[in-house]
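First, one chain by itself in structure tokens, the form predicted on its own.
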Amino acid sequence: MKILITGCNGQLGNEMQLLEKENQQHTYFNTDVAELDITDEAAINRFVADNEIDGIVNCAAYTAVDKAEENQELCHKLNATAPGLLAKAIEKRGGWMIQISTDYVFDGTNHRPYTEEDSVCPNSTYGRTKLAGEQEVTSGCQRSMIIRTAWLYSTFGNNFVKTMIRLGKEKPELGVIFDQIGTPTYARDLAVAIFAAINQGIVPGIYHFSNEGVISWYDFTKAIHRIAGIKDCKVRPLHTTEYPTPAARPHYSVLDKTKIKQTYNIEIPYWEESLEQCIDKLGL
């Protein structure tokens, strides 16, 4: 197959490129905005047709959650309109599409892991635009797969793990939210799951993916510092109300992964095992 990967310079896009070397039965077109503007319908249609694309993995998104509140138009363009254009373009070729979405489509008021059947209720611009993107892709492409993920990190780009390591080395004390609960996702593990879907065949629908386990941001930070060997930074637990942000965060965003595990017969690593792998690759 000929597969278009968008957002190749991001965390997930970079991990996808590394794993392509182990999945050489297909041809990949890795693009970011310099190679393909996914808000340009004519450019998308031309690229997909000229390169005879069979499938699209859309890793591109506007992910600055707080900035999204003041850049709503741009956020909607990248997170909703663009995925819809990609979906329509690949549908013309009878192809498939994987769209990466987020736990922010939920309001975080659950007390048990969210399943794919739970009602969506985003309470931020980012969450609303990502939900709109899911709907655009589902209606635009019959063979579409939506994968919702959460708390993404990797060795690439800016993310929570790298920030906590940097701050842990710079500051004697840090305050971190303890009353928001979820599960970290190592982008490489998500990329492995995406390749499982590609190689086994796309089963259309919505899926959830994160690492296994449950943790707060505070406990996650403590684990990051322990694994990274940071001992001189005191980490204090903060209430969400002590750290106000422009965008509301879900208090509970644990995702139930049963569907993707059963559909593609995959095992998902425990969050701490994956965190150790990532920090090891950072070579601290």
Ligand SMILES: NC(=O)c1ccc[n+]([C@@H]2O[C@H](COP(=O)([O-])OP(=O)(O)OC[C@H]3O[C@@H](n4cnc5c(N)ncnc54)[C@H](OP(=O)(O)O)[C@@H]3O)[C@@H](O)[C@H]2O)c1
Contents of the next structure:
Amino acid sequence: MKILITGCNGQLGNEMQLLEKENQQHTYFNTDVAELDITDEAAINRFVADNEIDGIVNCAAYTAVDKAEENQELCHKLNATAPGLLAKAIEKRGGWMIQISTDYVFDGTNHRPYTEEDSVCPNSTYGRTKLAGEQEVTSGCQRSMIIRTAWLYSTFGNNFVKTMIRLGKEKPELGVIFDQIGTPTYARDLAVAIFAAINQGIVPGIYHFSNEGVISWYDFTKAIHRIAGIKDCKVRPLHTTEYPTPAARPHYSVLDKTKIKQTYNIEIPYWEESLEQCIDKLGL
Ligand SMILES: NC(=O)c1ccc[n+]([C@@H]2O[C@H](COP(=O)([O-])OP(=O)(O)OC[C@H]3O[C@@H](n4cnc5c(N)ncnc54)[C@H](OP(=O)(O)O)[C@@H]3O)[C@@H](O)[C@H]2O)c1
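I've shown you the form predicted on its own. Could you give me the structure of the form predicted in complex with this ligand?
Entire complex below, previous chain first.
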């Protein structure tokens, strides 16, 4: 198949590119904004038609959750309108699309892991625009999968893991939120799951994906520091109220991954094992 990857310079886009080497039965068109701006409808239609694209994995997005509150228009354009344009373009060719979404479509008031059937209720601009993107893709392309993920990190780009390593080396003390509960996702593991779907065949619908396990950001930081060998930084637990941010975050966003595991017969690694692998690759 001829597969278009958008946002290839991001965390997930880079992990996809690495795994392409192990999936050489397909031809890949790796693009970021310089090669294909996903807000440019004419450019998308031309690219998809000229290159006879069979499927799209949309890794591009507006991911600055707090900045989104003051850039609502741009955020909506990138997270909602643009995925809809990609979906319509690939639908014309009878192709498929994988759209990546987020745990922020939920308000975080659950006390048990969210399934794909749970009702959505985003409480941030980022969450609302990503939900609108899910709807655009689902209505625009019949053979589409929405994969909601959470707390994404990678050796590529900027993320929580890299920030905590840097701060842990710089500061004697650090406060981190302990009353937001979820599960981290190593972008490489998500890319492995995406390739399972591509190779086994697109089964349309919504899916949840993160690593296995449940922790708080505080626990995550403690583990990051332990694995990275950072001993001289004291990590203090903070309430969300002690660390106000422009965008509200869900207090609880653990995702139930039963559907994707059963559909594609995949095993998902435990968060700590994947974190060890990522930090190992960072070469600390
Ligand atoms: N990061 C998380 O914690 C998290 C959590 C849940 C879900 N997700 C979702 O997971 C997916 C992948 O996230 P990620 O962390 O890998 O994102 P990322 O690192 O921010 O990468 C997004 C990429 O899209 C590019 N892009 C921006 N505008 C574009 C345009 N108009 N046309 C084409 N490309 C454009 C960005 O370029 P610039 O950098 O130049 O803007 C960047 O390279 C996204 O759908 C995100 O919403 C992420």
